[in-house]
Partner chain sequence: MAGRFRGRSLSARFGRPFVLFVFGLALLFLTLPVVLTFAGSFATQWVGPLPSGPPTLDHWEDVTMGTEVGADVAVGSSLIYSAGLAFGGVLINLVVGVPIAYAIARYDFVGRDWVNVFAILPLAPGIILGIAFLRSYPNLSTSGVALVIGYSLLKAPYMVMAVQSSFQSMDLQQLEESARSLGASWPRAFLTVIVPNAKAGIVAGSIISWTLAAAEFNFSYIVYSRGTPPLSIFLFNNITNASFLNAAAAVSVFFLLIALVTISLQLVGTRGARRRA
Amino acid sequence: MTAEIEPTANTPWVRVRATVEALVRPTSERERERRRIVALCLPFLTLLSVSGIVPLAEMLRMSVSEKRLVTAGFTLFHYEQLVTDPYYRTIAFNTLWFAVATTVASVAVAIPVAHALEKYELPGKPILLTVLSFPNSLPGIVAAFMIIVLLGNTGIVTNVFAVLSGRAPTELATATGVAGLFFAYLYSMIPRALLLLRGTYAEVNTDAEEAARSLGATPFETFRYVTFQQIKPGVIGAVILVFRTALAIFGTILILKSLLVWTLQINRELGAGNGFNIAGASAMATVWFACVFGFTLLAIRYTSAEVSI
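Three-dimensional structure of the chain by itself (the form predicted alone):
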């Protein structure tokens, strides 16, 4: 006859049961507050579990599958391939340098624009804000098409330069080159950085700026030593937001295809040309998720700006 073992007070099972009982039948104001928090967050937590955690776990499982079309066995072959194959290392390098370049350019452009919008009275400011924020609502495919309209073989800008230089439009078209893709990224990224920076500018202590000016500081010195120090968390937040978005953009790169980056290769792995390599695509997606999540966790420690993980 086997003696039944009673759970002790320190076991995880006892703590979980006590937590559940406190949520169901709270006896203090603190426990009732926790129950309200759980009730408010329950719909999102359910959605996160169903559409977030479960697919991620399944994606991780498929990435170590020995079979291409079914989940079976265990192998690290696809991860080893991502590290050792020069083809995939080149794609990783392309993804990183292009994301860094577009992030630096986007934030560098957004800072003076945010400064002008928040520090000066501009005519037609509501209309200007609407125009500047409009790209946030555009899908990447539309942004890519707009670049083709401007910089393609029959693009407006291309033909203007062709008339001025006497060269053929096909020689000047850059829409399907790296330069065209760069401008398409900027078109999508600058409004995102601007949105975050404008919120940071609203919290700047203008008394400190006026004190610096009264002590003889030039406008540039005031910005460098007073304003920029206050908006630095927003700048870091904008870098996080833009860099992460640059790594994730797919619609724009799908149309222009001028640079082979990580998201585009994931799409190719799932195509017939690569034999529907679901395991390989899952490994690439898992690496992408781990890098973006880790980067966000690391970078968000250096900013108080609201950048969601």
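Rigid core (definition): largest C-alpha set, two forms, superposition within 1.5 Å. Being a predicted model, the structure only gives us computed values, none of them experimental. Positions refer to the first chain, counted from 1. First, how it differs from the form predicted in complex with its partner chain.
- Superposed on the core, the two forms differ at Pro43: its CA moves 2 Å or more between the two forms.
- Once both forms are overlaid on the rigid core, the distance between the two CA positions of Ala290 between the two forms is under 2 angstroms.
- Put simply, the small part of the chain turns as a rigid block by 9° against the big part between the two forms, using C-alpha fits.
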The other form holds:
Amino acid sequence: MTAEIEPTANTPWVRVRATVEALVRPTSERERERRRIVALCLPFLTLLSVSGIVPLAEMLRMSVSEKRLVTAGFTLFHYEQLVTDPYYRTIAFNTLWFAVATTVASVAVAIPVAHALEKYELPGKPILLTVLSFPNSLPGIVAAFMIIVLLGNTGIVTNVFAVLSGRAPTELATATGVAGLFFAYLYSMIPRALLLLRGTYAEVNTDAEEAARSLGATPFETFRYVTFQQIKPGVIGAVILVFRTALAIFGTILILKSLLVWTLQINRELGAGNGFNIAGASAMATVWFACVFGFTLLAIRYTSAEVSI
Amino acid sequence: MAGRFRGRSLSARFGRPFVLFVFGLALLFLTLPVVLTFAGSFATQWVGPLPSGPPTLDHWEDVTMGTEVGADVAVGSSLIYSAGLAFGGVLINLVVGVPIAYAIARYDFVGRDWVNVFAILPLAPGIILGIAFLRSYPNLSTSGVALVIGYSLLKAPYMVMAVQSSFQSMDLQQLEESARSLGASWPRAFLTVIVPNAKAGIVAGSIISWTLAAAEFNFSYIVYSRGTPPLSIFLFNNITNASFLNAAAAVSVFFLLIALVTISLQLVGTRGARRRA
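In place of the form predicted alone, output the structure of the form predicted in complex with its partner chain.
So here's everything in the complex, that chain up top.
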């Protein structure tokens, strides 16, 4: 028995050539359609390669570079450092607990806000909606400034508490502390969570809610067993989106600087104090990218949540 | 009915007030600093809880004309520069975003779901992409070209989503087949029939991706090295270096820009696109 391999058919190379030929000179309608799909997708895939895949691959190479000013050699030193150095482990821990805490808080605030917007008769709803989505367009540096306005030395909240407690505003100012940073993160994250939740809320089946109420359920029971079950995909989507956002926040922390998180340290590696440690920064950026990208793909794969941006 | 007779539950009594309280607090939290900053940009001083003193345009003048101290560049050049860069990004987004949105909405093909994921999900956030650009395109960063191509990748998802929501409301197959049966070639049907039909989504997508590119800080901060600073770098310099009231004026310029964009989006009236972006 000789398993003879046909030299002409089914070798990968021949198949590739046949596919390319069919794309260039299609003979059937099916092939023409395939050519259209490729032509439609090609511009985006080109952009994705030029400004996404190529630079990210270069970043990976930089992260294992032995030299600082040119990409050369191979070393895992920078990755080893991230794993073994307690300094970097603290930063990773800070990043994670802060992202989890701010995610939970912002989704917890966004649910009642979305509930009020969708279920209650509020005066001037279109204006309220515009005003509530306004912060979505503000970059993190502006969010930081907003928190200084609220909680800084001259901040209005600081001063209200100063009057109430009789202490000096400068003692009470929290804008440049961890609490201030917490609120600055919320400032960016609440409107994002809200955007997603409102979409889900709009699709809630009100008949089921009314049925529950008429069967004697309290408003909270109705919310917990009927409404919440229906908005669950939106809540999961909001958690994913907001958690990603929390990990990516950079401008806010760059101004308030009160907690050493991953993005801030990436920037510090590039600073003069660390001698423009681009290899170290690239290693940190690579780890960061792998974690967030993997997390998002897993989230999409295993939840039915509609993950918007 | 039994529940009714047991007296009103806690949530019936306090549920609505509690929800409204959280709503009010969140509304105040999100809007109060915006209002205060805008008011403060016209104030002569801001040492107490509220900006005070007779109204003045000094800080706006500093921001629009530029001063010798702190953030010394005038906002005008930054604004025009950023507007141009963002516009370049939008042009690229139109070329790449509209076709791929159509491919995903109209055709069924192998790997469509993955193409969709990559088209509507930002691949990497600004700071990571910025680091990746540093040595990949070192010579392009000073000319602004690197900024344009970076912006276009970062903001492409918004364009794709806005255009997709337009396409989803149309019967694409019928539209395409009618045009073809009337004698149009496929490229002609696409460009003269299908694209104009998605105009609302395309305009909304352009406005959204333009605004976000003009405001992009994280990527600009890493990639920008010298020359005219983009608008967000201008803002950063003002927030960190200028007096508090000048910073308030600089941030207010930005508010006005966003307000303008919000109004134009409402005029375009594509509610579906706005909800998603």
